[in-house]
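One chain comes next, on its own, written out as structure tokens in the form predicted alone.
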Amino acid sequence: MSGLNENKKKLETYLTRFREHGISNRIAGQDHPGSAGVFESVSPVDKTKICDVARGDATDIDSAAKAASAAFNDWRDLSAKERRRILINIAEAIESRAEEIAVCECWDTGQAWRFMSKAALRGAENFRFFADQVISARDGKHLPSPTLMNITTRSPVGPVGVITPWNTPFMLSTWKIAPALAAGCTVVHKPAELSPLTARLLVEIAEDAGLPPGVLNTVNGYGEEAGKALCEHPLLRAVAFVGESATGKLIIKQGADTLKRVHLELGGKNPVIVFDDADLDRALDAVIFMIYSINGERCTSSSRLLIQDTVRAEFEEKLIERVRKIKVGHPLDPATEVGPLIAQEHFDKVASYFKIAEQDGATIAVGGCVGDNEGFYVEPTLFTDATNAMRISQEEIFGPVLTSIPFFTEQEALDIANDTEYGLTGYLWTNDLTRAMRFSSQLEAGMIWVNSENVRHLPTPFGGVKNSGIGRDGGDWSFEFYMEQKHIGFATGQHKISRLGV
């Protein structure tokens, strides 16, 4: 309890400035009110108002896009050494304010302290990693032919838009913004309206660390107003988005008239497949972690458990026992493992699947109820006796809810795993290396972990297939999105030019 009380005291200190002044848009290094007024930010912990937030619209997006465009040439032409120095400064500043970021994130999103205290540092890691890539970001290739010396170069695509989600918003914002800045792009950032606090902290940290005005601009607001205007603005050459698949499809349409390139990191209904030859204790730990941590509100959560029938009873029995022990509580309590969901609408959506599961014939083995706390709490839930045709197996619930589906053969497991419109991640548990290689090559997912939970290695590609997205983040894959490729051919002495009209 002492840890909770200490974090509550810190919260009061950190929230004072937001309560007194609200959150403004930040454009060209200056605060700006929202042209459409303000909206309220509400904490999911107890449904109380946090502060007023500027409600941006097309007017504000236009101002931010013009600011990003005006700042672009100088930022693009800044030496790689100097740009790297600024990004390192940002990483160090994030580390120095990690506690503030984490406390605000907990209150703003309902995510547990034990995870958000690490997520802030992940944000610093993202900036530090891409800072180190700046020196080689524009490197090209030498591709000689018999008559030409061909070289390629890369240059930043221009001002870009970044739209980030409400789950772990600080870390995911850095995941998009750091490589954009490293590439030499300027940014207009629209944070999710449900969790705007740490986006404000990020732009302050960046400017204090030496980022020139206009290089990073933040406009708050609703998707149908500010988000739509961002996607349609002709000065913004690309849009990077993290969020649900339905919104991603709208972004493609909204950016079509300006031929905007898009990077979409979307939803998932990810399978974790456990064969009877797996290390079942380790698999159990990973299954629980990948669905019930982060409140189940993440795209890479393993929300479908495919369990081989020969070990199903034993595995589900242990799973039920463990899920019942998961601690639900105040997100600032260091002992809490699951906090409240983000908002009323999402709370209602997740809770609706309890009745859907019963209607479709599944069993609610654990949970299936809402909490009796003040905020948007639901109990960690496990559905058993499910088939893959049920809605609980096909639709992204995006909460602490796991659906267990039995299988008998490897081929049946593969068919079930691929029988979904999504294809973000897959998790495979088996001690048969040949099976692991064979199964992974046929599993329709952009990322697969074998005998592991989701462990990010920043140089590797991150992204999905099917309705889970377009494009890849991570390492040089991020630069492929934020940069243009240019080919230059130099003629050699052996090159002969065709002559006409001689």
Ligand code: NAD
Second form
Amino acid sequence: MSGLNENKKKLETYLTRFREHGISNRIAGQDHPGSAGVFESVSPVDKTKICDVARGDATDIDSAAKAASAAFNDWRDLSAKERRRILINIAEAIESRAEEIAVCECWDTGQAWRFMSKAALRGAENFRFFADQVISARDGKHLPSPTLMNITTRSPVGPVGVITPWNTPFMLSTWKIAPALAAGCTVVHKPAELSPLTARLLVEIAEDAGLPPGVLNTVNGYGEEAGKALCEHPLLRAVAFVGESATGKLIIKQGADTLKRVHLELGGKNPVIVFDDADLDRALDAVIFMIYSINGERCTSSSRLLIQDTVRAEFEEKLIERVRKIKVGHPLDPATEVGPLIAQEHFDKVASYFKIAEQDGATIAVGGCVGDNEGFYVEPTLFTDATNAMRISQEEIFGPVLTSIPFFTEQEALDIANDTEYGLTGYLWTNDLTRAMRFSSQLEAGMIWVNSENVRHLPTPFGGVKNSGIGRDGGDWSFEFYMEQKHIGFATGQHKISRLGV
Ligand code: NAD
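Mind giving me the form predicted in complex with ligand NAD, seeing as the form predicted alone was just shown?
Below is the entire complex, every chain and molecule, led by the chain shown above.
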């Protein structure tokens, strides 16, 4: 396994090209400067500039949408076998550059190496999984009626836009782009302005692996500039968006005039509910993993712990002990468990909840301070003695910060769990099977895990309810979004047709 010094040396090698050439937009297989100039990418580890990044605006989005449109027919009509081959090539190329992707991602986002080295490989898995779906992606249904031979066909919706956030940006980008390409769509990708490095690597890898020019285009820039223009562009038939719930609402508004089909993967304030009959040691591991891994900057984090009163003291005591031992440090250090947060604004937001918690009457049982390193570090934090009405229980903090709320009865746990504007995931710990069935059927969430942390299985549907989103990804669900269904009915005989004007 690489050590910190070794990883730092690799970082210097991988960053050289970015420092020398910056990051341009990539349109129709060519580099393009940003029409609005450049912006700086800054590392959250030490707040130093990484490189200049092309600042795209409506002009660049227009060029990219035209490139995606020009490339569409050929990509759509490519044989499934050939499209599959190219996507597999991309998966293999990601695997061979996984270390570079992971190192750049750590430096660009502050995420720890131990997680990003796996996330890079998950990007390859996303391409491989959807490559295997290509062969059946167009398959329709045969739905005969007494008078008609009804069939359905599926075809790609056309060029689409993909807008991604800064948390695990490489993995999330592949999660949206791989199914779009597998469906036969061409793509304009607007990565998050805070983490542009690996989006550049992705488009480069894809082109090197044989993806024709114009099939995947990348335009960097700010959300209200490039992102807005993408949503409004008439040539783009759909927008797949991952980000905050407030931004998701804007995506719908901005896409309204062009009747954009939208897929929204948004925020969460996910409950993990621990009953006293659960395997408490396993529950403890999962609770800690699901909020403190990936800096707590994950949509599926279990940011609200609902703990049954009978085991509360014992569970919280063990939790406090473990949280104190979480290793905060340089993201390229393989021992690091929590790295710095993404940027100043986000750091200020997360840190502001330390005061809010105290003002609202909760206890800061561990953490609650910003780190003394030079980057955007905060201490892994646990709030106890909280109620669900407090802001720390209702708002998505998106950092390594857990709020513990006690409950007495199953009904109370359910009421607390559902008392939120969000509905992405829920985690349930109990050995009572009937209760697990009853509770999960009433829990308002798109995804629920019972006696498990979040384990992603690509054929299953991923997405949220309420303010956590619209639509599902995974398996065939991704194709529901990226493809149009067409019904064609063939008369099987001479059924009676109503005659007018005879
Ligand atoms: P964000 O909404 O601020 O930004 C996401 C992307 O949207 C960025 O590329 C940004 O430039 C762009 N954007 C911003 N304003 C826009 C506009 N007006 N029009 C078009 N695009 C615009 O989110 P973030 O802070 O980058 O990411 C964190 C959020 O993402 C959290 O809320 C998290 O829960 C959510 N998230 C959800 C999932 C999920 O699957 N449900 C996964 C990861 C992250």
